[in-house]
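Next up: a single chain in structure tokens, the form predicted alone.
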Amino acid sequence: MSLLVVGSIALDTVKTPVEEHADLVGGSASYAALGASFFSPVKLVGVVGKDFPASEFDFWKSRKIDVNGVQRVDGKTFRWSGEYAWDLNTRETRSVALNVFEHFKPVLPAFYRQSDFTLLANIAPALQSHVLDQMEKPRFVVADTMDLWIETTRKDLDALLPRVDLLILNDSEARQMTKETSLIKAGRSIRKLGPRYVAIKKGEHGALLFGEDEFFSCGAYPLEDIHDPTGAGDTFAGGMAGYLAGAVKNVQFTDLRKAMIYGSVLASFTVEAFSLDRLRKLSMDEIKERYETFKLMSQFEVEI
């Protein structure tokens, strides 16, 4: 089965304390789609301007990413610029230019609408709902969100949540959303808002997974060198959704545990280079090797 991925496609400028690079391919959908493509064919939906490199379309096609849903329109591609502090955990946005993304309203090609698995990457909740309105009967829906939508479009987000099987957000967003300091309380509170499952990302400290009466915690893969954290969370979501679409028919909590480990593994590779550079060179053998190491570290005992 294939996975439908809808989100932003961008050109980024990223500065760390030791390096700065411009015109990097980024955006939530770019990272998520590439992460997912290791496990499942992907149908990608997004919008780019005339300045977006045509070579990226060729690369997507080489990775079984269907690009019939990617619109190329007059104007400039969505651009984001950010700078990281020395710990690489703190990030300041230097500039945002929505450009063609400002008026983006996803339109799904007819053969996309029957997709069984859907990842609504980090875009406005109203757009995420608009995508679901066009779909026939998705089997499993994953949605990512962020602090901006929690603060400015909470009504739209609340309307989306009952239509979502798995909501992914980070620890600060979970606390912002629930006003709870405890992530355990926050995760359980968010589940009551509608989603069947909730995954809370904790960056270098791993992730938490909540079901109705089930709970799972996994650490993060230990890394000595981190070059660019941009897109790690999007890759995590893509890895989770891609694994589910490629290997699971009826998603159970045990499947989500395994998907979370794969998502964490994919994210650990993302941060080893700027943009998508590490993922472009990544092999399935490397993923499986790191997965086995991760499994031993966390005493995770589900068989591949």
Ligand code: AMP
Second form
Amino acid sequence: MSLLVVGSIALDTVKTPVEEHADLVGGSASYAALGASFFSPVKLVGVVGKDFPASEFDFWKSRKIDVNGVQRVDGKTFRWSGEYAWDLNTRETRSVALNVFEHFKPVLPAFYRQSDFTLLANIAPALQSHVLDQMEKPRFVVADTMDLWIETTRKDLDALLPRVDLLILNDSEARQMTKETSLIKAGRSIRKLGPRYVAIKKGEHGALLFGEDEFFSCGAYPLEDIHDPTGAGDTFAGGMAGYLAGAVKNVQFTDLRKAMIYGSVLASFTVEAFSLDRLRKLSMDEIKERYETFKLMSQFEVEI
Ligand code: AMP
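One more: the block was the form predicted alone; return the form predicted in complex with the named molecule.
Shown next: the complete complex, the earlier chain at its head.
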């Protein structure tokens, strides 16, 4: 089964305490689509300007990422610039230029509309809903969001949530959304807003998964060298949604647990290099190896 992915396609400038790089291919949909493509064919929806490298379209096609839903229009590509503090966790947005995104209204090609699995990667919730409106019968909808939308377009986000099966957000966003200090309470109360399942990411501390009566917690892969954390969250979402679309018919909690590990594995590769550089040369064997390490890390025997 294939996965429809909509989100931002960007040119990023990223500064860490040791390096700075400009005009990097980024955006929530770019990371999510490439992450998902390891498990399932992807149908990509987005918009770029005339300054966006044509070579990226060739790369997407080489990875079974369908680009019929990507509009290339007059103007400049969406640009984002961010700077990380020494902990490589705290991030400040230095600038955002919407450019071609300002007038973007996604129009799905007819053959995209029947996709069973959908990932609404991070963009304005009104656009995420607009994509869902055009779909025939999406079986499982995954959505990501960010602090900006919780703060500025909360009504649109609240309207989207009942249409979402799995909402993915990070710990500070979950607290911001619910005004709860406890992440357990936050996860439970976000479920009451609509999504059947909620995944809360905790950066280097792993992630939590909430279902009706089910709960799962997993750690993060212990990495020594992190170069650029940009896109980790988007790749996590892509890995989760891609695994579900590629391997699962009727999504159960056990499938979501596995998907969460795959999402964590994919994200752990993204942060090893700037932009999509590590994902571009990643192999399925490397993914499987880290998945097995994750399994070993979660097993324990206690003798009392
Ligand atoms: P992450 O590190 O997973 O939070 O995602 C970083 C990516 O999000 C970057 O590649 C940015 O281009 C993209 N991004 C930043 N701000 C926005 C926004 N307001 N809407 C959509 N994408 C964004």
